[in-house]
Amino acid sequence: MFKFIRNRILGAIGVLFAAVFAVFTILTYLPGSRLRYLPIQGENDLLDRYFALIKASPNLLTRYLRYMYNIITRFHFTSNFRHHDLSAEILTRTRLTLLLTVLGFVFIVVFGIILGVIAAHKRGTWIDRLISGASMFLASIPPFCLAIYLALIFCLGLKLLPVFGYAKPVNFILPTVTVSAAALANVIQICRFQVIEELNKPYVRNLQSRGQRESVILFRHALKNALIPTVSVIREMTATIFMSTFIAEWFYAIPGIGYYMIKAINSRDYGVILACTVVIAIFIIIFNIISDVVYCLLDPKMRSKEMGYSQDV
């Protein structure tokens, strides 16, 4: 397991370092962009004296190395048209983004599988055509239209929740199941649809000719079969889930790592720009170095292939 986790994150590093360079180059020709006039000279680091050793001129790959070094040994970002520290300000608005996400991928886990599994079991009544009809609902509304149809009802009708803030808990719940909607529909589905092939099987027949309490082999062997192509689909919407944390930060006003960088956009700060896209593609690389480890320890064939060996006897 070592090992493939090791695997993940030296791939995940050459990920991101190409997904950098690829945003970095964007901007630095873009009309107007001051990271072309990026200094190359740091403060006599290493980098500094290696560039002189090799006599390096200001370019496209020297301004890249000098940026990234930066970030690696200093979490230093350039903004040319601010004056105070970017690097505070990302960490800042990095935590409540990450707070954001990760609650959007408890409630994507918690009530995605718990309503697939009750669908499931209850397939074919009201229960499930309410809530595969619901799932199709959250799937089909962008997340834009569902965060204005939220504030509508729970804020200026019910006023249950407030609609902007982020100070109290409850200022997360809006924007929590606006970002989770899509892939929690997704979640729904598959999850519905797995559990029921896997008790359509025969195992699940002969257990349940042996006694076997239905709760037993619905949780314990179904739903534990059904999990591996679930964690597979959450896996797969790591992105899609991140860029609605965009709209959520926006709407409701949360100061996160996408209201900011909507914010850099519209002034063309090509340097926050590039400061939030680097915290981003770290963060979709986590998550999916994480779901990676989860799928490979539900799968026992994926476990057994990643650890170099096999079951074949």
The other form holds:
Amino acid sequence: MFKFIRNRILGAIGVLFAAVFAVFTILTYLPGSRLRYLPIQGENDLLDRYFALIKASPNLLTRYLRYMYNIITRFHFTSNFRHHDLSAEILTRTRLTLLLTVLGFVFIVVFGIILGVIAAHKRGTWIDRLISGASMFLASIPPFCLAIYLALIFCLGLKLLPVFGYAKPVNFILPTVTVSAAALANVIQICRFQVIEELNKPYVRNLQSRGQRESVILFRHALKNALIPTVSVIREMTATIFMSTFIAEWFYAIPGIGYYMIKAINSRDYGVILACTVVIAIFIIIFNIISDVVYCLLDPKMRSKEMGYSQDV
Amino acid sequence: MKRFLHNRVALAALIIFTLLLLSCVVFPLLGYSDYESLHLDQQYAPISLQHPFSTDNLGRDFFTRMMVGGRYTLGLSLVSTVLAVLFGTVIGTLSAYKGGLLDRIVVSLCEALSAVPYILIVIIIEVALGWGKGYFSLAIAIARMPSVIQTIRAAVLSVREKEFISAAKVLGKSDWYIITRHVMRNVYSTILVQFCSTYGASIVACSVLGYLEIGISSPVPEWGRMVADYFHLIQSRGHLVSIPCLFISVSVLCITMITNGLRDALDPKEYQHE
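Previous: the form predicted on its own; requested now: the form predicted together with its partner chain:
What follows is the entire complex, opening with the chain shown before.
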């Protein structure tokens, strides 16, 4: 298991370096920069020379390695494009994004599994149909539509929750729902499907005939087996969750990484785009590693591989 | 096909979506085509035949903007879906059929791409190539391609090991013949389902990028962009925000239902126990 996780981490770090290098190269050789819009009159020559300088020397690879070195050793985001230090800003924004994402993940895991099990337990009834229908609706509509519906219902209609702000815990209810909706719906569907599969197997009938309680069968036996595919779905949804985080930040005006990045894109601030890309890539990789570890802990096959014997010989 | 038509939900979704698409094509031809001329004296005009959805804060006819916007949202997504499915099918089939180094490169590229939020991919492609409608749909196509490639590749892999493929090889048929005659016949249902689900995802991507003001720029009425443009009016004129939202949701929901219906109809053995 440790070998597997170590390989995953090494692979992830490799992917991180490659991805950042690709973005770094593209952004370096792009035409246009914010500096062009500075009110420097008649000194285009100077700017040209500056651009020639940052493009030519030292060479691309050296600058890339220096950039990564600064990030890794000091969490220091330098920018070739805007000569001031982004670290403090990135750090405060990262906290908010991280908070929102972790809340989203917790929400997905807790509610996805509970609702999935309930739907599977009550399969065929109106509760199941309600949960399945709602999850299909949530899975297909874009996150910002959901955010608008939520704002219309809870903020303008019922006047229960605030729309904007990020100071109080109440402010995070709607963003969390928005972040998790799409992934939550997928998790519910998969969890329901898998638990139903498990409940149709013979060992469940055996347990029932022995008079085992329903809740024990559901949670200790069926859910335990159904969790493995569910976790793998959550792992596949990581990118979607980050996508929804961007939109939730933009909609609810939470100044996180996503908000910063969209602002930077609209003003062509390449240094900030690059820094945000690095942070998001690190996030995704960390979440992937965590879900790999959880996956390993859940899957007996993985554990047995570590013990040195394999069942599928 | 018959099985699809017996699925009432999917059939209803297909009819609704077709009506939506047709109205976006037809109404601009019937005179509702002037989406940008301003009439500042006619702000929020009462609902009439001329202005079925009233007018916006600049006196532009909202119904016209919705219909023309539908052309952009649904049309551009369709273009990018066609591109994604076309190239995805070619790459996925070749990669699965040929195997080897090509396969490994394609698989690892797809894995890397699908781990990144698609907004990032679209942004980088747009920043690198340029900001226009063509590049925009190309960018969405590239962002959607990994999932298409992975699905098609899996389908082709499962067909490739069947006996009739080996038989065709023994008969000395060329690879081209085998792929077009045998492999494609067996994966066409997967491609069709994949086309529908990619179309839904492309509409979502298109409207999300429009909403984030990254996609199509402002005077053009793209649905997601309209939500962003009218968002400051949500308290006083809620319908200007909720109607585009509703149109996006309805079209995506319809496509999801069509996709589910198609999947059930074309692949009955996998889903029969539900």
